[in-house]
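Encoded as structure tokens, the following chain is the form predicted on its own, with no partner shown.
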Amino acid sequence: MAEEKEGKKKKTPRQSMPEQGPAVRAKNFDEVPFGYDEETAMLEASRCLQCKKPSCVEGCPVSVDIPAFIAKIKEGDFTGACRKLWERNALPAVCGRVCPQELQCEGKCIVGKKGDPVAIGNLERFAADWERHHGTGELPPIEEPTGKRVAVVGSGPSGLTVAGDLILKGHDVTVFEAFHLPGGVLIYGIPEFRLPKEIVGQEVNFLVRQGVNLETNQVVGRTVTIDELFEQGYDAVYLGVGAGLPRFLNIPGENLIGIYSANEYLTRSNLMKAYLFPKYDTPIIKGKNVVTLGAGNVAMDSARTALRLGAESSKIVYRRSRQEVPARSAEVHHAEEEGVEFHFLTNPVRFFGDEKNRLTGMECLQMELGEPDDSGRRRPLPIKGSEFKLECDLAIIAVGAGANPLLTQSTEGLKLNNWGYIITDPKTGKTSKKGVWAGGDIVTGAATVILAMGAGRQAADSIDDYLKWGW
């Protein structure tokens, strides 16, 4: 008896996925986390407390009932699960990889509280992947069609999500892609160690069989303008064109030879195929002694690809210190033990070239952490004379990225704020221009996919209302 109240007292713990071991996945850009088999995805489920008043949904902005899908994989139902999550999220198989679950909804798990949280991120992965290759292909019902028409600028998560949402409606949804693949940054900017092409694919033709009609290689705002859209009969328009404009440093050398901004490195590796050579002869500077600055995600990612593509060494230069790195906490571990070197509390001050302006190196100041500034992190400052040389043959800068002027510019009565983002009611989406909603990056700045999908999902809902009701 004393052995059965102690078997009952002991906890399942958090099932881990398997993943490619460091040295093997640090030479290829095949997926890191294998992901989990259907008795672990079991397992992990049992863990779930089924609680009666879900924080874990507070914290999900696009609140799926993460309880009920959870449930469904205890049961087995793995099918009804995904199912489950659809009545939410488009995008399951993209945001069981890429959320930061550990700040949302496994942040605010009550298992978390003396333990580890329920892996809801790697569950979610789980229904859509086993939906993905064991489901039926049954599509959710639509209402009937309303003879509306609408119109979605940009194929990234917000645009998928509005898409998503409005043709469930019974609207006629047009999504208009600049690029000649859809997905935006799900596509040009997450490698594919970290995101697989294919599953964005899939989770786009999974919107195309619903009815989603898609025009790619469209640059809304140079083949045509939101006021054309109008007169060819669309009754709204959403912007989901992202943040695009990549940010540099402005410092002296940043016009050498081989120095990229992360967003034209990560496009042409991702996007343009640069890391399937020979087979795509993508032009890419590859670099032996590689140098990233900056210490989010997309730090991260540019990274990683570096070591992929042949670098001896890739280091990532970061001002503040590592408590403030803004990355998640999985992808620097990662980072860290496939071998990327972490160089904090330094900052490059100018870039040296050779006699044909090839990049060599650069010139770093050491920092230390004063008080905080407007973010809330410590702002980093100088050390006098501290100087020294970081040799490197590519330097890829990813600090962030800004509002992309093309389409704003060419859009009257859209009202911007003072970084060129555009101006929309937080609660509905909706532009100062009549007809027209905005949500993700191109309104709050770069941020994550979930935060961009639940911008979607408001906007999606109050352009249902206006459709049926007005403005």
Contents of the next structure:
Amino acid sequence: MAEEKEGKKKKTPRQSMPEQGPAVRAKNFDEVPFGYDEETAMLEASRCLQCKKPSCVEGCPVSVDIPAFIAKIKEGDFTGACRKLWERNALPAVCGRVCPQELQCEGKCIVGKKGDPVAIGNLERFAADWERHHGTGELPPIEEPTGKRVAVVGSGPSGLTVAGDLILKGHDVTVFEAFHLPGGVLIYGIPEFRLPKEIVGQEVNFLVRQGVNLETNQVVGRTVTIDELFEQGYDAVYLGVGAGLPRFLNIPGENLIGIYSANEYLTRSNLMKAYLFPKYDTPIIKGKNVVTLGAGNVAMDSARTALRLGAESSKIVYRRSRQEVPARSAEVHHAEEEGVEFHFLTNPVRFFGDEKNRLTGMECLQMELGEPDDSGRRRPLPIKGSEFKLECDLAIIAVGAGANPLLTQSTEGLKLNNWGYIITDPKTGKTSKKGVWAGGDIVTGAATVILAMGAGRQAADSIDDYLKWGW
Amino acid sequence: MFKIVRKEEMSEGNVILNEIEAPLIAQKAKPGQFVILKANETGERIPLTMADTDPEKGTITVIYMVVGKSTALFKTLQVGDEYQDVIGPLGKPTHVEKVGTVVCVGGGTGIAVLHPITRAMKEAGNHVIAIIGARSKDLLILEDQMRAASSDLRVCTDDGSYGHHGFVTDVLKEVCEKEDVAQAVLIGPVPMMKFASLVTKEYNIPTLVSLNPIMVDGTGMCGGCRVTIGGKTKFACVDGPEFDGHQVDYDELMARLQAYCEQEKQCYEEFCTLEQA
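Which structure goes with the form predicted together with its partner chain, now that we have seen the form predicted on its own?
Complete assembly follows, chain above in first position.
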């Protein structure tokens, strides 16, 4: 602090994490950054001003007590730091890696007004990783059993948050997952190089050790319905099933071999470990010239996965301009460093294939920006006669997801909006069906891990109230 | 884990029947629905339409042909062994109602899928004519069961070693000509469904087919199983697996089934070499 006031000594700059070089990492699936060592973490922690009214906490969807956990790191009490995180966040090792901190906590950091904000995400990641590697494994205290049973449908970030919160309050929690492994998008969607699956497994295991029951291979809506869950004696149900319906472009040639939804491409690679084929049995098409349509985080993950699977070129084709790119800036930066090429203001028109129905290329159209549209972003308009061909043998459609109707259509009394998303009370996550809450992408449409967790937190508080006091 | 309680080899050891403990699925499953099976940690998720269920015993039955690494791996599982994962029931059940005369046509392992549908159609009060076919007599499966499930069974073999010498389509045409058929159900290899659908179309007979595209999750999440029905893209896992046989783009489906033929070959050859060693 003295350094800041007097301005004589040099300010400690934001500490960056060492990471694998772009040329090396673009050929492997290992995590890109290595993380802080203890010394660097304590140095970075010393940059925090310990504000009395911390803006960073306001920027956090789950209201982590950020100054408190950073103070613990500064003192060298890393277990204490992780415990502070766990009070508000069941998945700190995940959030430290995938949250868009620049838009949340770090975006509000006072230190950031005049320079680089405190690296809150890196510190969160450090504390969680340290505890995983060196911690005693001691569990947080759990309240007396209430005898109430809660079913959580979906084991993604929002479901795991609900499970983590309610188990601490003494409720009996069971998580139902349709896939054979828990974690939802953390397991099937986000690649190993951004979020190692071992970490997801350990965060889930932490919940299981606290007493959360986990039922995999259970497709709620098919194997069991929500009404049957109530008949089985569950007192409350939380629906965190994700968006889970891939959007396609609806342009000619889209069913050619070599065109994947990002969901399919990433699920094959991440969940089914097709990047280890033939050691793992699930195959994946490895393109030489790969085009990813879209420019969100999922698109970046897809384009970077393609490089790691041996693509000679990996292109992002996006119909708007660089300013409108929805991906985290860190992901765009990493992708560019690794050699992903960006084609902005470019719109796909049709796909071409050979006699075996395999993709050989696509036709695109150049766009220009017009007046703002409903989303407030300038609408891309086609430039007449600007058609051109792009050669590709693999195309990945990453233009978002819609609401998967499998569960919602098999459940009576659940009100949906025009797009098939579940309508909830924005403060509590309550649905129109008694005893049923919902949150995450099945309510908001495709968003981020941390927003889904924030919705889970709200719903967990409301479920706890309901179980104690009534609807 | 899902234990195998019964295993049978048919069709010269190329077609395998597994009865598997899966009580939750057995209670829910209806004819026409499928499950996804995964043998072990490194295994692939393979969709198979159920051939039978026993809710009281808590078992489901699947019948598959050994065509590649994953099914060869399934075949190594013996009674008492377990599948690591079985997920279901998935897909929409067959719409069964009394319509009069129903013709059920099955080829190869498609007969296994056709069997519970045939039985349900008969139980609903229909007069059910079943036509089943195989390349030769030794490869034919479930003849007795199909005879019991239908009102009238016709058998064909491509080589004439048993029953009618020729394809199921020949017999189907004959039946359509002579009988007042209200509904057709065609399940088998894609070319069989394609050509049998052409026959029923001639006679304007409403026709159901059950499609088996490549899938990953089986819950509508990946879109890998997309098929073109009447010019529109549908997901076989949630919109099907049964569709109007006259609307299906069979050529596209056949091409898409070949998406991984090279990888599958590589994987299978490695597995066979290991098995022999």
